[in-house]
Amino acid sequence: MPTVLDRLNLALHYAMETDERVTMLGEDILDPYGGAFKVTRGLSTKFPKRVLTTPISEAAIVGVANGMALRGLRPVVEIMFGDFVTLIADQLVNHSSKFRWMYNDQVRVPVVVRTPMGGRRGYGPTHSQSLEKLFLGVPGLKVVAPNALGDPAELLAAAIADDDPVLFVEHKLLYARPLLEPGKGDLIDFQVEQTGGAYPAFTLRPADSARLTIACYGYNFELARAAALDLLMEHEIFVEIVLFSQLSPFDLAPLFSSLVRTRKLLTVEEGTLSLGWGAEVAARAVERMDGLRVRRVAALDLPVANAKSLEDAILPSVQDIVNAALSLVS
């Protein structure tokens, strides 16, 4: 079974083989290194003139990519660690996301910025964060996160084909994960419904009536599945899971459909709790439906520690999800 890393790498190879406008930029992405997490391996050997290693200047990398996009190319940028997206904020927020609107729809900026986010590898406070929430709600910018249920290759291909800028958030722990197959393994008792277009959402419905809905994205789906299994086996509580690929702009229709059935919402994310994705999802849900019960699970509002014991205490766990779910249905 291919892994998430395999599919992302395949998508990049296919995009460069089929579209001469696609170029790659980033730090240390040339073979034999092939990038810090090996997503770009093999590309510079095949396409030496279109895979460009860059100086250590994230703002410059995305600035150059913006210019390339304005001239008709489709650049794909790799930012080595997601923590460094703070260095590209100006280029994303004030440039690539706004040019289409500033110039009366006469230009488009098809830039994809790929970056690994998240902790649980002991990398410490400046290499373990989930900072995607800083870019949610920026007009003109899409934020997308692959998972192991949907095909990451199709998701990345859609991002490269998109005429608007896309921040493509890849959790580090997903790279080695094999793709999941509906109806097999721990998904055997779930009916999986896919909705949406290029960046789909997935609703996992159990065999019996669910008592709550878990909303999540990316690697958090791994935790949500484990928690759902625990809730079923230990507490006889069935759970629906709504798994999003596109974090911004919002399309919460699949979530609302689930909440009509369960009336209880639990959001799960690895970013810090305050002012995050889950807070906005919860606010939209409460505005839409009266009488909902809501809980949020996220990281503590602290920097991520190096020591595993402290990192585990700061980041959300399966038990945190179970405890929150039990409090919802009590």
Contents of the next structure:
Amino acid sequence: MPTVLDRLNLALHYAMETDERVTMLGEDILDPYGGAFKVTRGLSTKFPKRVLTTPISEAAIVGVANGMALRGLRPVVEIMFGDFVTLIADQLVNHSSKFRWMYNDQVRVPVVVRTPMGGRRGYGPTHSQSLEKLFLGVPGLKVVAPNALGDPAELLAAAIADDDPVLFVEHKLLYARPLLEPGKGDLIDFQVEQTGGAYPAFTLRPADSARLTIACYGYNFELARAAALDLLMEHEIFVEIVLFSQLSPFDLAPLFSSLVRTRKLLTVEEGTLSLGWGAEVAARAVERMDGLRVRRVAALDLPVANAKSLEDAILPSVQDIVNAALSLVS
Amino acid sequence: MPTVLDRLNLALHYAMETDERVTMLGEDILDPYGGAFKVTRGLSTKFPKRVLTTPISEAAIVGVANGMALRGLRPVVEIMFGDFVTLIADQLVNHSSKFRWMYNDQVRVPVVVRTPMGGRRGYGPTHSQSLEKLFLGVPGLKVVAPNALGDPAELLAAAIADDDPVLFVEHKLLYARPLLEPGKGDLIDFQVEQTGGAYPAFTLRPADSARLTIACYGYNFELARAAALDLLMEHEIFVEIVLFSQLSPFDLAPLFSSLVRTRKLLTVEEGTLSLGWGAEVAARAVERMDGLRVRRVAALDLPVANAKSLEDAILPSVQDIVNAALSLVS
Amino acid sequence: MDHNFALYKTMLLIRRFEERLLSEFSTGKLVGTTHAYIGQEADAAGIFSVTEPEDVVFSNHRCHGHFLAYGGEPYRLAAELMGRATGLVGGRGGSQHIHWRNFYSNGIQGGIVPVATGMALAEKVRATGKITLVFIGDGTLGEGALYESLNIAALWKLHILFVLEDNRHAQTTPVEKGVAGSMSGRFAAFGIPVWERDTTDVLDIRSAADETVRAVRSGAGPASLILHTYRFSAHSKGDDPRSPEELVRIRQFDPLTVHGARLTAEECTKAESEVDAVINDAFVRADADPFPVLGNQVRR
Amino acid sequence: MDHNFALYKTMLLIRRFEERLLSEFSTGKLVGTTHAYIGQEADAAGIFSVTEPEDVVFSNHRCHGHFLAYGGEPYRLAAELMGRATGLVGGRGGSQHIHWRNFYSNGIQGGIVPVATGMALAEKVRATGKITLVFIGDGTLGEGALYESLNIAALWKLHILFVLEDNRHAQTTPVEKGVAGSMSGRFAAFGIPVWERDTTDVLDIRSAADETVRAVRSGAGPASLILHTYRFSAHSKGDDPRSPEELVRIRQFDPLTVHGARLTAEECTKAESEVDAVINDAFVRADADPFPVLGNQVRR
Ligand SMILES: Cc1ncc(C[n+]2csc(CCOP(=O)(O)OP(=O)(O)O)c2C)c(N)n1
Ligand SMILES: Cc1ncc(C[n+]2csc(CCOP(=O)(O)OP(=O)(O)O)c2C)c(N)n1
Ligand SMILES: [Mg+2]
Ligand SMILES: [Mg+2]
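What would the structure be for the form predicted in complex with its partner chain, rather than the form predicted on its own?
First the chain shown before, then all remaining chains and molecules of the complex.
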């Protein structure tokens, strides 16, 4: 199977081939290097004029992309590490996401900002964060994250085709992962339902009736599956998993369907706990349904340390998910 | 009674008088202008050397304050409008809040960033937002908001005395408000309990047993009280209000005490709904207590329009709070 | 001369529009805030007399003058400022956030500069022949995003003109407290050529603008135009900490007086009455327009 | 000469430290990433030979060389890089995020510059006589926060030295693709005096640094020191897209060779063996140290 990286790279190639408005911008994205994580590899060789390596100017790059988008192009920006989204916050919050509504729907801002997030590689406090939560709920901005189950190529293609700005969050550890196949490997015991449109959600239903629902996105689907396996093997607890591709706006219909069955919600994410993605998921779920039980698993509210012993303690583990699940069903 | 503005101004005067490490930085903060909202009025006349009017460089100003704090001073920065916190995101998230922990507790970063937030003045999409939610949950950063009940002077003094960075969020409409007095005016029917330390919370308990708890902060306490009055007069529903000064880290003990009594939570804030303050409040509440009912009132997930007819429709109203309360107890 | 008359009339239109606006605040018809262009009219009038209608413009918080000189309709602007559904952006944006044809504005200092840079890139890629203009004030030299954009515009030889209107103050901050070193050096450091004028004479400005616009349109890369000028009114609606003497002193540079000297008394009167009619019509019409209502867009 | 020997030894210490570090990655003792200072040693050695021990230093992602020349202990740095509790910051920071005495570093390009500017302000207010140094690379000229800081430092006459190490590449981007116009112009535009050298001779660098440090310490305001140099190893651990020819060509500027020519063969051997002992001790000791554990600080 191709890896997530292969598929993302393919989507970029395909988008550039089929739509000449698509333009790449980012730091060190030219061949032979092809970007810090190689996602843009091959593009500059094939499309030398439309692949622009930029100075180290995150704010301006996204600003430039906003301007390009306002004037008819479809820029795709790479921010080398997700930790630097703090530098593009003004462009995303006060420019990209506002123009369409503020100008009374007379313009569109088809910008995609791609960036790798996440830790577990020992990169330390400024190169390991999961900061997507800063932008969840920003009106006018979509936040989307690929995973190893849905096709990352289709997801990225949809983001590029979107008329509105999209922050596209790629977990570093996903790049090397081969795509999963429903019915194979540890998916064998799950029935997989896909719902939603361009940024689909996947509901994994086990053979027997589930006692809780795990909501997650991106790389944490890998941990969630491992936890589900453990819960089944060690504790005979069946789990449903709802895997989201679209993080914001929050469209939680498939989760609600699952919660009708299980009435117990466990959210899993790698960012710090407080006001993470899971907070809004939990809040919406309980506003909608009385009597739910809820737990969240996330990173400790600390920076991500460099030393592995600390990083492992700070970021959520499979065991943390299992423990939370057990406390939820107890 | 003095206004909130009077008390904030007094706190700055007092801090500069009593601690020569305290230094003010901000755009247009010199007399006779004294800052866009006059909070720094009089300071530059009294302490000409320690009040520094800056170029329009939000990121650098906060960076400079970080450096000053690392080297023994206690800077207080004014960001002219809260909408510009997007420009200081990198300094707050990747510098101010990280240094202490990242440097193994060997340094302190006693920075205060004060900024006016909020709408209802017809300032339009880039001068009316409530963006504090971007920084709620950032590890190492405190977010604090004054209100008209607690003493804003004491609150700001505490922030300046804090060894850790504090984002101090002042709602524009609070400035002109006179301080409230427990037992007077519309507070007459409430018993007010203060809990917590330097950034206290206030629990307002009505004469009779309450059917729901409203959690709020800052200016929205004004709306919450109006809603409570309406609920009592029109619907004979008693309400408890828990008013927070410390928004982050989330320390919700007084809310939990109230919820034990009411088991119904209504959060109120002016920022946009999705992943606002209320999301984390709701999530923590339901993680802790099974069977709670929850509603949130916030702005629509849209930019804040300039026209009053639109702004009023977008921002939460007293009637919105009343309606949500009624749906909660129904 | 026709062309002198047209320039005068543009400046007068701006002046009267802004005056009317400020007065409407006292009648309560306007809420929020505004930044009047009074004193700087020669900049906009001069520049837009040498641009093409299809050129792209990104303006800032002080955008009314730019918009009117660009050819924007006073009525639509008035309606926007009064929060009417017929406003340029349906009342959503207000004074600082407007858009019409190829004219855009936003209220974040500096943030518009990379956006304009990207617009210039798009026009270059699409080979439309349009140039892009972006307006900043002296105070906006404080914002880092500006320098990031200058670097990119120069590296990629974009067809963009950076117009710096130095009215010697940023809100209440005089340039000495806000700008170190030299203004022209800020552009020159990036290899961007600089045209600089210290004048309120619209003809001087027009000729400098003509040179820079030609340079940019020739495809040589970005250029900058630094115009030292004066703002006569307060920064926004608020108080003005400048001394009364200074306010009197700078009025001697009134661009209407300077250029008005080239017109006959009849021409001046004619301009005055034509402009009055337009402004009055704009505000009266706008005032009769409906307020916008919010569709049923988003859950509460 | 003692002083030539000391400079040589500092450079050698940096070189051997970085080499050892890179090799430890292959043994799996190190995880994460690192940015080696190999090739640029003369910059740090020259500069820190003329600063005072109490001066304040803010360094960037490529900080090991600065740290060692500052006088930092190789053992504590090695322990940090190996993620040990005895590391400079207990393993929390790693390669790019260290702090010891008045030395600080962080991994965000440009973000450290305003912080250093604020440090300089604090030292000035507290009249400590200390100056502040901040290190940036050519690529970091892309970041807006830098220019905001230059403006402020110049306006407030802060005692700060901006050291720009131009190793002609930012990661894989050659300066021609990243930096428009002139490097010195970037500082001059703000009225900040510039010292500029294109050399890897530590004595030249030392003398330029001496002049700039004196200028800053005199209280005249900020200054900048631009050092054009070469990076011999890859940007970080990753691949290096430069051609093998280029890598050979630039080795002729090896600062160890250039300055080594001033030493006797015995001196060189002596330096080599002393440095080897220190480095070996540092890594061996660090390797025996415990890993940090997280206290029970925060709820899960
Ligand atoms: C990022 C940002 N910071 C601050 C402000 C508030 N503000 C609006 S206009 C202004 C002064 C601008 O001065 P200048 O650039 O000289 O333009 P002028 O008003 O003189 O035309 C300030 C500080 C803003 N709108 N955006
Ligand atoms: C804000 C930010 N953007 C990007 C990076 C990733 N990055 C780390 S070093 C580097 C290149 C820096 O080049 P230069 O300033 O020339 O320093 P050098 O590495 O050559 O010493 C980049 C792009 C970063 N650390 N911070
Ligand atoms: Mg100005
Ligand atoms: Mg470099």
